[in-house]
Amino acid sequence: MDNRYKHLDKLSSEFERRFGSAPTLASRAPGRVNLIGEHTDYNDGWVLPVALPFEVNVAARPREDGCVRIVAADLGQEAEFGPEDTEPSEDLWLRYPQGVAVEMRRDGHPLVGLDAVYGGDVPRGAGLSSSAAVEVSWVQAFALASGLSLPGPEIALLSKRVENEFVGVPTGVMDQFISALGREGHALLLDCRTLEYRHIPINLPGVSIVVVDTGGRRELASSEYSRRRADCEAAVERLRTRLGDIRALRDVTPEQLEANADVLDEVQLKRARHVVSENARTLEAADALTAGDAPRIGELMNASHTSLRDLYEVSSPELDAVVEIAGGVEGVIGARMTGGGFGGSAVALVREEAVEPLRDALAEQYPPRAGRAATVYVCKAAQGAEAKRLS
């Protein structure tokens, strides 16, 4: 079944309504998990996100004056920006539009202004990038009403600088790569120093890829995130005195750091250890996407969460009992937070005749342990951004 657009009959009824005639061109652009492959973008790794069959759509009719007036359909919000509005909304929300066509005015494109209503179904707050669906799924819209045509990775690059810049929220480039960038039934190795990505088909017929948000919220994810950055950023100081000139940790192999194991203290090498196997697992994992081999993807999600729990430490125990509790369920492949952690969601593989199982044992384990409810989504790796005329 095509879940793309899904929402563009609501948004459609919405504009009309509100502009008084239909809407000509319609985008979208999805949220993502990432398999595996965590806490290694910012230290030059790889990552093995997949786009999720959840969206934002816009949809819209250019206008001449340059103006950009903007209905918000989930948050019952409405507000318009010209091109002198350069200075990031007060509103949260408007930032996104704002920042997209700040942002790609300063690249030099020429953009019309637009009548816009927009909306989705990523579920915010549980680590599946919601925003970056946001950002990309409004330069898709801007492109396509001015008679641009923009690279994939321009989208992913000018989204993050929206992100980045104008929202003020420090990111990776993976989110808005994989919603720009993602494939159906393929995850995208992407290499976060080069930029280079590879779309890897999922070679396990008869798998979903669940995602379970704990309803945990990530109260020390900031603080925790730029520590951690800044454990690894020391380890890099601290082993470059014996291997030279290296960057970042994807420059170190698994033998150069027990090797060297000496220079760190006790924190900074474990955050090393996650780091440099880590990003060893993602490469074999997208191996052996590859190949089909699901025991040992299995193998490899299960070792990414212990390392992430036990060296990383941003795990929680909302986290630890998910994927515990999937881990009991016969049919699951493997599973594993996701995300930065501290709360959030996890991911698993599992048999489709697992699925049902595993509802059951997390509705019946989980509230006992977190003192709520899990949420729980069966999807298919989804195909990445567009847009289309509609007129």
Ligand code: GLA
The other form holds:
Amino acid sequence: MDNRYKHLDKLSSEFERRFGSAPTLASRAPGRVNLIGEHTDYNDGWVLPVALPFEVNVAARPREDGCVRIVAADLGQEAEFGPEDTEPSEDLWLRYPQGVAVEMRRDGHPLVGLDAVYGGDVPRGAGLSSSAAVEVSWVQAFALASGLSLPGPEIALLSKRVENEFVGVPTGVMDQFISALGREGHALLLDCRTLEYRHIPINLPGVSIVVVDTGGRRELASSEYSRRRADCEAAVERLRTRLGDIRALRDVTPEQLEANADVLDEVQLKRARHVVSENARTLEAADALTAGDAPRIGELMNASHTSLRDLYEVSSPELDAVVEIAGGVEGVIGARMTGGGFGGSAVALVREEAVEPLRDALAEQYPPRAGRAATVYVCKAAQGAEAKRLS
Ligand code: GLA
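Mind giving me the form predicted together with the ligand, seeing as the form predicted on its own was just shown?
In what comes next, the whole complex appears, and the chain from above leads the way.
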């Protein structure tokens, strides 16, 4: 079933109502879930995400005067900005399209203006990269309208810059990269240092990717995220006194870490142990996925969760509850928290016959532990971002 551009009809009607004629182009970009490789991207390591069948669409028509008029269909908001408006808007939602236009122009791309309506169904605040989907979808729309053909990695880096510098969140490159370059039926193994990537077929017949939104929102996420980054950088500084010219935890083997554990304080050692072991798990998981070795992938996912909970300390009681409940259901291959942590979602690989039992177990056991219900999404890996002309 082709479920791409699923919001386009609705957004086109809205466009006609607001701007008086039909849009001439559209873009789409998906959210993501990371199968494994958590808090490794900003340590120059590896990640293994998939694009989800939730997406942001932009319906647009170019304007010659460089101005951009935008309707945010899901937010009931409307705003406009011109090429000279390069300071981040007071309105957080507007910073995304505005940041995209500013950063693209900063890169020397000549941009036309747009009339546009956008919206989508990537759950917000659930750790499924709704921000990256918005950024990448806007890059796609501006690029097509302006006659530019940008390679996927460039789209990802541009979008990441919008997130870091315009929205002000110091994330790594994973979310934007998978949104820009995901492939249906595949996970994406990305080397976050070199940006080399490989699409890995999800060679697990009869297995679903199940995303469980805990409903817990990530209040701590941004301050703790920055602290984790700082812990990792401090660990690298200290390890450098022994290991010479290392740039990131990516350059440290488990053996080197243990042999030099005494230069790190207790917290730094825990953080580094997570990152170094998670990198190894991620590379092994990519091989296991290629080989169709479900039990091994499950073990690696479960080990990843334990490491994120105990060493990196970014899980939450709700995430732990989901993972524990899932672990008690026969046919669940593996489960872990996914994304930044402190709330948001967990991901599980689940045999089809175990999907309903998992739903039942969560419906019964999660609310008494969390005080709210979890939301379950059963997904297949979706296609990354694109744009098309409508007329
Ligand atoms: C967030 C960030 C990503 C990545 C994950 C943790 O999702 O946006 O860049 O760092 O956390 O793996």
